[in-house]
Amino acid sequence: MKTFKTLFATETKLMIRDMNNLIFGVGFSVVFAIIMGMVMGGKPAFEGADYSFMEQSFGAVIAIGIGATGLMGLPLALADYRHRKILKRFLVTPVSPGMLLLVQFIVNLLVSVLCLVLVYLVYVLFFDYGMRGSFLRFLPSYLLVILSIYSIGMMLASISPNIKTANLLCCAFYFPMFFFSGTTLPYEIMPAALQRASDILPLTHGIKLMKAASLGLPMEHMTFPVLLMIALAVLCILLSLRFFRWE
């Protein structure tokens, strides 16, 4: 325990001095919030949708925040420490594989839930927003999306060899879902074709999930988006264990 107090202490100081993950996963998302705001005001979602556009919106821009610390800052910051030879190190000290995932994993999350408020009360404050479903329905969603989407970022962050390979690795996953997931453009309004590819991409179905539960929708059809969710979580997990990379 004390060795992973002292782990996680120093890379949460590491992770402020840092700022990348405060500026893309908290920052971008907070800002993103304002201005769509100020441009959508309470329009509706879509034609014939009884809540607005940023009612719809609150999981996708969540989702930004979560693409941003899962996909990039978790896996890169371990690059990186591979690339630096930090790691290495690592080998002759009671940190595990395990341990060290576990750690960018909680100091990853803490940046998220940050995000998570401060988006939040940017609803809430500016734009008089209302959550029309319950948190004890949104916080299980939004708990199993960043599972889901930080093993991702735990599997790119252990098989990737260098910090060229976990860089192109990284913005191969991020980008198409940053773009296509629905955290930029709504899924409802795009097209039949970019709606089928889209659902190829996990984040996809987590942001329909947080969608679902934030506007009080019936949750029965999301039968598939929690399975997808699970499995993908467990495989990446064991992935991540399975093939974690000291050098």
Second form
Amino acid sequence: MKTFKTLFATETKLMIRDMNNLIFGVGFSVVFAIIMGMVMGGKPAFEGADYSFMEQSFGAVIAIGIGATGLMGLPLALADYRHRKILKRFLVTPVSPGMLLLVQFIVNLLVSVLCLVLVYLVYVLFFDYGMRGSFLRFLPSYLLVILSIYSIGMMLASISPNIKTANLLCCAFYFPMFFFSGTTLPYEIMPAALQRASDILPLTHGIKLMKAASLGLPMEHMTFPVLLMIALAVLCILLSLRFFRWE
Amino acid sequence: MEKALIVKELVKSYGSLTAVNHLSFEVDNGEIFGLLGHNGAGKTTSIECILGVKRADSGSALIFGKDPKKDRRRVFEKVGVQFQQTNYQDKIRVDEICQVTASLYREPADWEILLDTFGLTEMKRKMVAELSGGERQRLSVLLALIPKPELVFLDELTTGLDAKAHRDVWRYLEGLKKQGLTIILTSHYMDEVNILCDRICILKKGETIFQGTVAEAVEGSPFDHLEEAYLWYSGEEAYADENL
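The structure above corresponds to the form predicted alone; please provide the structure of the form predicted together with the partner chain.
The next block holds the full complex; its first chain is the one shown before.
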């Protein structure tokens, strides 16, 4: 516990001093929320929809922050520590790989939660937003999406042999999800072919899940996204521990 | 009591280059053991194989009777390591790296006292990146002592230190030795080896050239001083390289 507390406190300070994670994990979503609100505020999600564009976009904007922290911030921090032999120093101490992964996980979770709170405030204060669905239902969906996206990030960090590959893999995972999973361009207005392609991306299902929860839509169609998220999380966490490399 | 370290027939090659060739030695509790040799002789590779940081091709190393690869968490509870090159997290302060290091052990030393001993108290709130070469070097030795180790590995412990800092570190290590600390070090400074080491092992291109006490090393050579004896053992052509 002492190890966790100290590592967590220090890594959080380092993350704040570095700013990158805050800019991409929080700032980006907030700016995006403001711009989108100014352009689309008040319009329906699509023709005939009984909820507004802003209402349906909430989960998607939050997902931008989840992707940035989970698929960029988290794996790149770990890959960088390995590249600069900081993990090698940890290797000759009693600390476990699980602890190091957990600390990075929680530090990035903190950034995501900050993103959630600020985006929510922007929506409520400027764009007259109120969550239709229950927050108690949204929160578990949100945490499940975090768990599965972060575990993909940890797995990427573990399997990349060096920082270049890590960079490449993170971009290869993050940017398609950024453009095609409905974070920026809503899934509902995508052509059917693009929707099918988009369905390959895990974040698409995460956004569907958060969207349904935030809009208060019935959850019975959500069994597949939920199971997928859980399966991904279990698989990727196991892989990230199995292939964890100190050097 | 288990021996602090038993190394048996350690072999490590990189492609066709044999970096360490059948290295064997033992270190008793409370002993200071020096691993000597020119750059590229295999000192750092040996230490990294012993610690399990690098995978040896064959052979074994037992620290207090345990394999550091298999029993990592228990072994390193009481073993401190200073690598030749130490990197730190970006933008981390001296006190923060000390806190983090101390948090990893069940019964760490008081790092504030260590900072004082190593003359770094004033640097406490500074970024590690802002420290001078000598200060960073002292910090890396200090961090290796935070676990209150029974055995400490120091790879080039005083490289980059000025004369006074040299002596301060030596005096401190001798004090710890009296309390029973076992030290395995590598060094290029024969005066340091002369003062500190009970026994030494001289490596040349991965081969063990000499093993024994400092006195035996001098006796076995045509010279009267360790420095000359060392150069004689390790070969003059390598000496020329070192000065390039």
